[in-house]
Each structure stands twice: as structure tokens, then as C-alpha cells.
Number of protein chains: 4
Amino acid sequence: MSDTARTIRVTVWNENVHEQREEAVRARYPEGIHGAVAAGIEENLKGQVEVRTATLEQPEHGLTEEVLADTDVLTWWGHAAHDKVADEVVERVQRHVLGGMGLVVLHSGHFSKIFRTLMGTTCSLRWRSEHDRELVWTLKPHHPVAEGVPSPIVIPEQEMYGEVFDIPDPDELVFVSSFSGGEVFRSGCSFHRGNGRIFYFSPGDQAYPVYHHPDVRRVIANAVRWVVPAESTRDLPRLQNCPTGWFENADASKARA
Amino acid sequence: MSDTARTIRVTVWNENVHEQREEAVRARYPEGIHGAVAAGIEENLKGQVEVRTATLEQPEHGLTEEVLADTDVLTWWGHAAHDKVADEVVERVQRHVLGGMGLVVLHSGHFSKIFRTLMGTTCSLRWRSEHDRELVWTLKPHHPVAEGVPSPIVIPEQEMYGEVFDIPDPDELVFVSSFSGGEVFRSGCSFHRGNGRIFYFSPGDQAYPVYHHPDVRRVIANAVRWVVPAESTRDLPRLQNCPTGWFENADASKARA
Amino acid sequence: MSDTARTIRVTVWNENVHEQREEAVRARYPEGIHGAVAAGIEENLKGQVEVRTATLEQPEHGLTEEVLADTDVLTWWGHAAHDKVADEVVERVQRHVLGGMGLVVLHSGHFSKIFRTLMGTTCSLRWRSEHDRELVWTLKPHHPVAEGVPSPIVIPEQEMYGEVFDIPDPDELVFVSSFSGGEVFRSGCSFHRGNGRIFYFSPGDQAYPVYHHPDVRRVIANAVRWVVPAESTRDLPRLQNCPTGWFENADASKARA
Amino acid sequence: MSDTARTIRVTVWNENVHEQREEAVRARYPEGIHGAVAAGIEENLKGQVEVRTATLEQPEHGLTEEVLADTDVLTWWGHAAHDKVADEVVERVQRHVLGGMGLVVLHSGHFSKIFRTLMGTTCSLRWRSEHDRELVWTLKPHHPVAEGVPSPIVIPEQEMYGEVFDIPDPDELVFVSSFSGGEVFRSGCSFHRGNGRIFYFSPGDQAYPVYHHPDVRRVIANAVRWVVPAESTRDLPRLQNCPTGWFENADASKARA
């Protein structure tokens, strides 16, 4: 934040098994989810970003130390296999994000390990796969990750996800969504853990071509901009022991930055 | 809440491991932490609850299915032997708190498995053991777990606990502390979590007679009473698949209670 | 809360102008909106509630210090006569709920002087009055002003009322609506301020019988309960200058219970 | 904030009442305290802002709507002449706010009309003038309003200012203050109005050189920052009537931006 002009290091994983499975995935998303997802960043932050892309099936899900110690903000996509994401992988990932690295969890990304380990809650929710029509609400609309989207977004085609969505109160309700089956949802939401940012944004699926719309492009982008940590370095939070009047040793006081 | 005339159903836990080790905490605490945890919600909320007490040597460390599910409020203190606890023990304290059982965190219970997997952060703190006074202020008067205690509550020594807390922002911030050494301390804390409702409250150490204070015991109490669940059972939230038009089937849509 | 068994005393505020300009709203209301609020409350909570009305015409609008005073909760209902409520009973209003009163405000009153107040934003919106259905969705099923309720709540015909709704954000969102047309709306927030809590329910019109919605009644009466304060005198925060030292004075430090 | 690079155009608001009645505030603050705000913003973000002062015995207190309309960021300071304020000055600096004009409420400005009127409270607090030591805690780390800053931040005499502050829940607590007298206090608050951020910082006081000490600047300036709109222009929340499939018109459904 403090450094505007740092270019953004960012990782976008998916678990890339429904395009290898089903033949109208792959003509949907001829890249691969991950693919739709790096492009609509690319080209909404064209000279902030160098966007790399990292899958399930790669060693260590292509998540190894040095590839989180090397990226600013991870983006999340996985629906059939979340329960092949090894343990140890979502902890690594959980510490980076404490410790500052941003996270934007797309769609069914809301039932990861790693999402629900950060919030702590089941994140269930209802769910139908009819090609509702879904309207994004913006309920904030000078909130950064807002900026540029009409409200609503009008996404003809999409699956109903709706409440109630076990989660945390979010920090901020950036969007709220309409299904028209009737159906409403928190498709919008921002939490802070740790020293890290995380947002939640529900459009989005592989049954349907939601990564090529312009709008939901435009947030994804927003979203990976707002949730950049102040530091390029990892600062997990810690135990202290703090002898009395520690503070008062000036070189104990030091800022942070 | 709405059957208030329900007797309260509460299972004081400790891990009882200081007590068996050191004499001076076995003095202080002659019926063990729980014995005077239990003792202050007792007389407290006499006719109102009935209290068990569970510890880790028991086996499943007293938290069989059987046992929580017949628990309203489940009362938490460990220190020295959080990663004895086991991690199926701990998913099904989890499931329950989801479902609605009422969950109150103490002290350096903070760092115990349940409660960072309820928050999703590292729970760290600053800390230090030098018979530090503690003043816990109320900043919510008329919030019930504040009820009939002054503000500040003076104790004259305890174990100061220092901000950075890394929790996710508690959903009401009831009491703050400070300490002799300047230090402050986000000393009571709620959280909603999916159906059940979290009461953090710092105050009370094996090595400070602190489960002794008449006022630390009440806001204990009263803690006890506000994380009563609405229902006396468990309703985990799920995933839901619903049909175009569901809702509109009257039977489909009846009411929660 | 403290004492359950206590009666609540309720004050329906209602500014009685449509009721008297126009014929289909004397029929929808013959005893008036605020006679239909009243006898909701009433059926809902037999036996807990003394509910007396009041309305603008009323000298000092009904609303005198000693009916306040004599008042646990108060609703407010108003819509075309929003200038005509004097500025003096308004700062009366909201120093009674600030010193603890409850507040129910209901749907138009969104634009109330006294809810703005207590606001501090334009609390403006989007609205349409085209016959849409509103579904009322819960977010929180276990929370007490959503007890005995479906999810959703279907209204057969109400005015549209849509995002983005000008309020800081609620303490807690308890219900999200849809309409027909599309649109999403915060339909239940719950805020505190000073010692009381307020609570804002939006369904409900002058134009439909939607004060006749057994669930819509159902919603009143729990947030009616939900608002009452903890003690039955006013507790007006208080600028209290304060020597060193005297909270160790053990008579300045009493509880305030 | 999509546009860094823009120029912040601050007002820095006094009243300007103890520094001509009083010698020793006159010594201390030979500028006025308005002078020594704006040379700590201007020190702090040299090159980033063009900062401006006004004060109360100015026409319209120097808050006519061409200032307003010309200004960034506002920040206030007033003690013993709130009352001397013009209504309708408040009411034009709350719709600026509300239109997304920052607004940054340094100590005794608690007890403006402005930030009353904003907040709906009454804004009342504990308070001392002793010559405690202050300690401002961090509790959020990585925030911009906490960069460069160290935690705590050591004030050696100030006034006390103690819990329970009268306000809304802020939407962030940045810091937490503690006194020598044993008090605490919530010091950084951050609040979102209407289209408007709010940042409350209560280190300051006529009576004490705090306006000088590098951190308190620091965080000034780090608050000024914090509250830009991100947009040069008001954009204040109104009603709207929105007939059925309004958003379906490409036209009327225009991004924001």
C-alpha cells in the first residue's frame, strides 16, 4: 500500500480437474479456469501484475515455500477435489496468509480447506445449477473492490448459491447477490486474519462462462489490488515476552515499518 | 433465550495439569481450576444450572458425543497441554459450537486447539508473569455479560496479557484491561460462530487466585448465560441443494422453531 | 433481561396521515397502521406487553417526557408527515434511547427524523411501489428477533425497497430481502446506540396489508422483545471527570447493577 | 485512491478560542494548534497535499461551500466553543462528509456538533487533566493509519480520556490507549458515512505540546491519507425511484466510474 508502484506478485491456483474431465469445461475454458482467471487479471492491472498460475496436480499443488514467499496475493478456485489438497499445503498456506499474502477465494472455493480454516465455520450454503440470472448488488460503492462495475452486474447465466452462508461476519458486505429463483447471498464479503486480507466473491463457475464477463473480470482485479499486504516479507503474528517496561528501551520500540 | 425457565446444562473443562504438578497451584486451587470455575457459575446461577466437570486424563478426555451433546455451554481452560488434546476431540467440540452449543474461552485458553480453530488466526498475544495489577474496564454497560460488576474490576495480581491479540475482530468488544505495566488487552470478547455464540474473558491464572475474585466468578456466570444456545439441540448448518420454486411449497418452508 | 418476568411496556408511534386522507388505506387499516402494529404485538407476546399508541396529532405527538419514561420500546412508524414531527420531541426520543429505551423502526421510518438521527447518514434508498413480491430472508436463524419465522418470509405484494440503503453498517444483519423485480435490501439490521438497541424492520406499507402478515407481526413482537432494555430507568451516557486514583475508592467503583 | 497520484487537499479546522485566551497555549502553540496540525500533515506527506487552515471567527467559519467543495480532507479541533458553531455550517460539512469528503476528529472534537452529528451518540467519555502518561497500543498492525509508527507510542503527560467512550461500534479499532491513572481508552476509531471516512484520534490537548511529538503527527497525517474519497467530487446518497428492469437499460446501468 505504502509502495503503490511495486508490481503485484500473483499466484492463481485451480484445482483444474473439471476441464480435464468434462470436454464442455475445456471448451468453456480452453485455459483451464485459472487461465480465464490470470487473463481477466492481466487485463484489468496491464503493468501492476505478473501473474503466474499453480494447479492441483503439481508437486505440493505448485504452492511450494518459495513460490507463496514469492507472491503477493493467491486467488483460489476448486469444487470436485478440495479434499485432495494435502494438510500440510492449507497450513502453508494459512501461515503466509496470517503473515500478510493476500487471498481472493473464488466460488466453490468457499468449501476449500484453506477457506473454511480461516474462517473457522462450515461455510455451507444452498445451492442450485438452474442458469439462474444473478444480479450483484454493490452495497458500498465507493469500496475500491467496487470500483468500475455497474450495480447490479447482470450475469444471464449462473449457479443459485444462497443463505444462509456459515461464515464469520464479514469485515465489509461489499456485495449482495439475487437470484431469480428469488434466492439471496453475501457474494461480496472482506475479512481481515492475521496480518493478511482476505475477499470472497461467489460469481463464478466452471458450468457456466462467468470468468469471461468483463464486470466479474473487474472485481476479480479490484479485489487481488485491495487485498496487496503493506510488506513484501511475511510478518506472522507471535507469542511475546515482554519483560516490564520493555517499551521504554527506545531500541525495543522501534516501528514496524 | 426463549425458554428461560430451561435449566442450563454446563461442562466445566480443564486439562488439570498444573494442579497435579505443582504444589502452589494445588493450594490455590484445592479442588482443581475447574473445581473453582465450576464453584463460581454455581453460586452464581444457583437453580439455574447443572454443572459437570471434565479433564484431559479422562478418556476422549471427558468430551464423548454422549457428554456434549447433553452440554448447553461448554467452559474452556488449558495451558500447559494443548497439543494433548486430540484432534477428533477437537472437531467434535467444533461441530457442536456450529451447531449451537455455547463455548466460554479463559485465559490461555487462547491458545488451545479449539479456540484457534474457531478463529482461524494464530491467537498470539504479549504476555508476561510479574504480578501485574489487571483493571478490566467495561466499555458495554448494559451488555449481560457486564451485569453486576463494577468497572474497573481491580485484581491485584495477574499474568499481564498485551495487544497485538491476533484474533478476527470480535463481533462486541465488552471489556478492555489494562495493566500495571501499561499494557492494554481486549480482555472480553464475542463471537458468533455458524449457530453458536463465543465468550472470550482473559482474567484467571493457574499461578494468581483469580477464580477466587467475586467478580471474575460473575462474569464467568454471566457468560454461561449468554452463550445459552436457543435450542437445547444441535443444528449444524449444511449444505443444501433446493430446487427452483422450493420455498413456495409451504411444507418446505416452515418455520426454524 | 435481567428480569424476564417484567411486563414490557410498548409506545406504537404511528403519524396517522394516510389513514385519515385516504379511504383504501382507512380499509386496509381501519384501526389504523398503528392499531394493526399494536394488535401484533399483542397476539405475539400475550401476557409480556402493556401497548399503549400514539400519534403526530397528539399534543407533543403523545410523546411527553412521562409517556417516554413510562416506555420499555417504542415503535415508529411514519411516512408523509416526517418534517411535521417537531425537533424537540425528536432530541426527547433519541436522549430516551440513548439513556437505554428500545426502538423498533419500521419500514418508511427509515426516512424518520429520528431514526437519521440516531443514523447520522441520509439513510436514503431505492424504492418502487409495483406490486413486487418480497422475500425475507434470514442470515441469522438462531437470533432471537428470527425465532418462529420462515426463510424465507414470502410478502405477496409490497413496495420495493433496494440497495444501496445509506446506514452505517448494522451491528448485526438479520435479514436480506429480494423483490420481484430483482433488487436486494437490508431488511433487518439491529444497531446499538448509547445504552439502547434499535432494530429496523422494513416490511410493511400504507399501500399493502402487510401489517395483517402473521409472520411480518411475528418479526415485530421478537424485535419488540429483542430491544428491551436491561434496566427500567434511563442510564444517559455521561461526560464524568474523574480524579487519579478513584476507582480504588470501593464506593465509587460499585456495579452498576 | 485510484488515482495516488492526485494531489489531497487538506483543511485543517481550529477554533482557535484557547490559543487567544491563553498565554501558556499561545506559548506552547505559537501557530495555533491549527498551525501545528497542518505543519505535522504537511512534514508527513510533503509533496502529497496542499493543506489550508480555518477557523471558528472566520465568515462561515471558513467552511463556505466553495472550501468545502475544494477539500479533500477536513480535519477538526475544537474544545470550548462548540457551542459557537453554526448549524448550518454542521449540517454542510455532515453532507459533505456523507458525499464522501474525509474527515479526520482529533481529541476534544469528540464533543463537536459535527461528530456528534454523525455519529448519533453523544460522544461522552471519562476524563482527567493530570499529566498522565499516555501509551497508544496498535492494535491492527498493518494499517495504513498505524504505519511508520511505534507500538505503543509513549506521550509523556497528556490529558486522560477513559472508557465508556459514547460511540458506535467504530468499523475498525486501530488503537487503544492506556494512562498512568490506570485508564483505557479507545484512541483510533475508524468509521464509514454515507460515501465519507471518518478517522477519530484522540491523542492532543490545548494544555499539552502533544501536537508536537512526531508520532501523534505521524498518525495524523497517516489518517489524512486514510480518509480521501476516491473521488474528487461529492456523490451524496439519495432516493431514487427505480421502475421495474430499470438496470436491464445498458444506459442506466453506467459503472460508478
Second form
Amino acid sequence: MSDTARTIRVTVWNENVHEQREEAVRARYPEGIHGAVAAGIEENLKGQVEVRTATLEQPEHGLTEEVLADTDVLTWWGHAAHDKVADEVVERVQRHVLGGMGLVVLHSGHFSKIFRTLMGTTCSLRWRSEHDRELVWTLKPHHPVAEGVPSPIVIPEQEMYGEVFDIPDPDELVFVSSFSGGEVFRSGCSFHRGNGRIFYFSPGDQAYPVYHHPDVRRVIANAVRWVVPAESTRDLPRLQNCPTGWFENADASKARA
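Previous: the form predicted together with a further copy of the same chain; requested now: the form predicted on its own:
Only one chain is given; partner chains and other molecules are left out.
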């Protein structure tokens, strides 16, 4: 972020389906998964953020043009209702990411329409929900997303995600996880799309209290801070016509769309 004094405007999105259907999930996350994620961001980035939440059942899923234009970073959690997200909202979010809005995709958000659209792959993987222990190992200890977190992060119970994970090669692989069944997984990946930064972080499931884990919350907050756009204005990459002599004359304004 070029202006370190600028408040980071964060929208935490969650489909909020499991919490309404399942008492065990509601007890685990009484404020919803979105509430737990938002609380973790606020506690780790005190005074640096303004956080709002949005959910699937809201008009336009809470992601209107006005909301996205007023969002520096969008976090995304979904699982049971990926197909219920309207294509026009996905297209809108994609446009804002390409224009510079940061995106943090969490856990089963790997199968969301927006993540698959931005990756251009199936984003499929192996999985098992049998109370595995997860160890999250830091591969890039000096990366901003790894700041202040131990290696490994120990998560006593978690859903297993395993390779092969059908994503493009990450720009940077910050974390890799191992599980008690022997599987490994690329659990912390950074990407650039257009003018936007994306971070995918896999730990976190509705069946386990992972979003209350202090180190998981710290990683998510670090990721929010890392994907913040450098500029407050949002602009899509665009085709430019550069007449002969624009460079020699040191007049970039002569380059025209």
C-alpha cells in the first residue's frame, strides 16, 4: 500500500449456509464464519481497517457495484452454495480484482466461481474430513503474509486437502501443509491477475474451529494487508496505441487507448 496511513476497507464474504442449517456449526461460529474471520482481521490490524460483512442471501449477495468500489480487499468463503452465486456478481468481482482490488480466498473457496474464473482451471483437489492434524509449514519466512507466525502452525483437527491441486503455478508458494495421513498440500499461494493481488489460504472449515486459531487469524490478516492495492484508484489494464516518438519525447500522455 503506497499510503501506509490509508484505512484498509475490507469486505468479508461468506455464503452463510452451514450456520443456518446446522446447529453444530452455529455453535462453533455463533457470529457466522464471516463474523469469526472479520474479528480476526480486526484484532490483528487494529486501527488499520474498516470491516464489513456480506452474505449470499443479501440482494446481489451484498456485493453491489457500490460495495465493491468501496472495498480495498474482499475475502471469500464458500462451500455448499457455489452454484447459487450469480454469474453477473462473479463477473463484477472479477472486474474489480483485475482493476486492483485485493482478494483473499479461504479454504473451500477454492471451488468458488470467482476463484476458478481467475485461475482458469478446475481447482480440484483430494480431501477427507476425518479429524486430521494439519501442520502448516512456512516456505518463505520473509514474505509479509508469514510475518509473526510460527513454522509449523499446528492445527489439531482439520479437513484434509491434498495434492494434486489443479491450479496454475503460484507466483509465490508461501505455505505448504502436511497431514496426519501423509498427504501434502500447497496451502498458501499468491497470484497476480491484472492489477490485483490474490492470496489463497486453505486452513479453515465449518466442521472445525479453525477460524478461532490465533495463528490462522494472523495469516488471514497478513494476507489482507498484503493484497491491498498500491493505488486508491481502480483501473483495468487496457490496450494502448503508442505513436512513434512517444518514448523519445518522454511524453507518455501521447500513448492513447
